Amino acid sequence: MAPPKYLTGDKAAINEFIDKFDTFLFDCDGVLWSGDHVFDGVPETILMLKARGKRTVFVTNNSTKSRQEYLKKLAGLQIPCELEDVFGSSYSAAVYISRILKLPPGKNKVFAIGEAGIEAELTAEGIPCIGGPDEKFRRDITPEDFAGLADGTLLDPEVGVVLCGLDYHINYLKLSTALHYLRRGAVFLATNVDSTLPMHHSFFMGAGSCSIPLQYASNQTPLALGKPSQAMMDAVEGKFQLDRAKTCMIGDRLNTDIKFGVEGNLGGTLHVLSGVHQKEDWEKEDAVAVPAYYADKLSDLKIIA
């Protein structure tokens, strides 16, 4: 296989690059902006690409957001963008809920582990949800708890699906209550699986690992609809009827951004080093996923507009 082509400088493979590929899916966090600062020529980037006939599709793996969350932190960075072409994974999940699980009546009800940007999607999509950001579940476990979860007098018999993305007041109630949704035959789904959050130039601890106490009591694995899971490819193609030949992956971290468009068979992918990972990491023998294109941001892309 041919090392990774490097576009910085090279204004001939930028032009050949651009021209391959009619649409691009965008990685945000570490590819557009590193949290709320927007890395500079991002904006005039994306509006070249634009003006050259480019779809431009923003893929992210943040579950607490929904999509019109997304679309107000775009805008607000100036990042020309419409609704319809965020994609998130709380998104993901809601449309493979809805879609694809299609839960009979009396068992359609989402236990959620996350934030109001699960909550959003799954009601957007007509599903009913319970558990996210409830109040309610945001406290400690006492004993009448304890009691009501073992026999179930506590459980919503209606609930078949226990979805987990990243919840900053996850606790030991919501994940006992999740449990107890799983020991009795709910699907296990998860947002996303990304170990880390990185935030600060440190890592916190991504959805993934707040998954994992429940993978670890339920002997159980979910099936995660963020990057790289290609059920999320699925419904990114579906939704956009994309040509995979002329669709271009961009994004920071190998195993999810880049893991995705390899597995998805796109027709690139451009790995950015302002983010996760860096050129070393698919140096590896043991790379979990190598891209076609790397540069040092995206900006890079900009010279010849």
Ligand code: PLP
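Got the form predicted in complex with pyridoxal-5'-phosphate; could you also share the form predicted alone?
Coming up is the bare chain, nothing alongside it.
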């Protein structure tokens, strides 16, 4: 395998790279921005790619926001985008539940661990949801809760799925409620299993860190519907009718973004060094994935403009 090609500062290589692809899939956190800080030159880079006739799609594992919320954030950061160009892990999970997962009659509700983005995307797909941002679950567990969960009187008999995403209000009550739904046969899904979330030039707990206690307690592993899940890749391909050979995944994480592109047999993967993983991570013998290209930051691509 050839080592990753370094693009920063190489105009000829950048031109050749851009010409090779019709579609670019972008991770967001760590590639376009960190928290609410957009990286320098990102809007201009996206505009340049669009001007060269490229399709730009934003594929994010952050489940806390709906597509509408992501569109608002992208617009606020001056990044050109349409609603149809956003594909998040909450949307991926909602599509999977509504169109692929065959739930038995009377078991079509979802108990969600996560923020408003999960609830919004489930609702948009016509999936009834409990939990999520509901204030009733944002509190300490009580003796009555222990008793009601144990005997099932506090459980909704129509719940057939437990969906776990990033939850800024994760607590013992939510995890215990989810555990008892799983013990009664609910399907265990995760929007994504990222261990950390890049924010404000640092790292915080990711969705995977929220689901780990539930995995440990239930002895079950959820089906993850964000990167690097190929269920997500199939959904992206179906929605955008893209040619995988002419598509490149751009990201900052080897275990999600780059692995997503490699296992999806995309024509290329570009790793940017502005987020989670660095060059030494793919140079290890046991590297989870190795990109085809790398650059210091996304805006290095606009050097040719």
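Positions refer to the first chain, counted from 1. Think of the rigid core as the biggest set of C-alphas that the two forms share within 1.5 Å after superposition. Computed from a prediction, not measured in an experiment: that's the story for all the values here.
Put the two forms on the same core and the Cα of residue 201 is off by 2 Å or more between the two forms.
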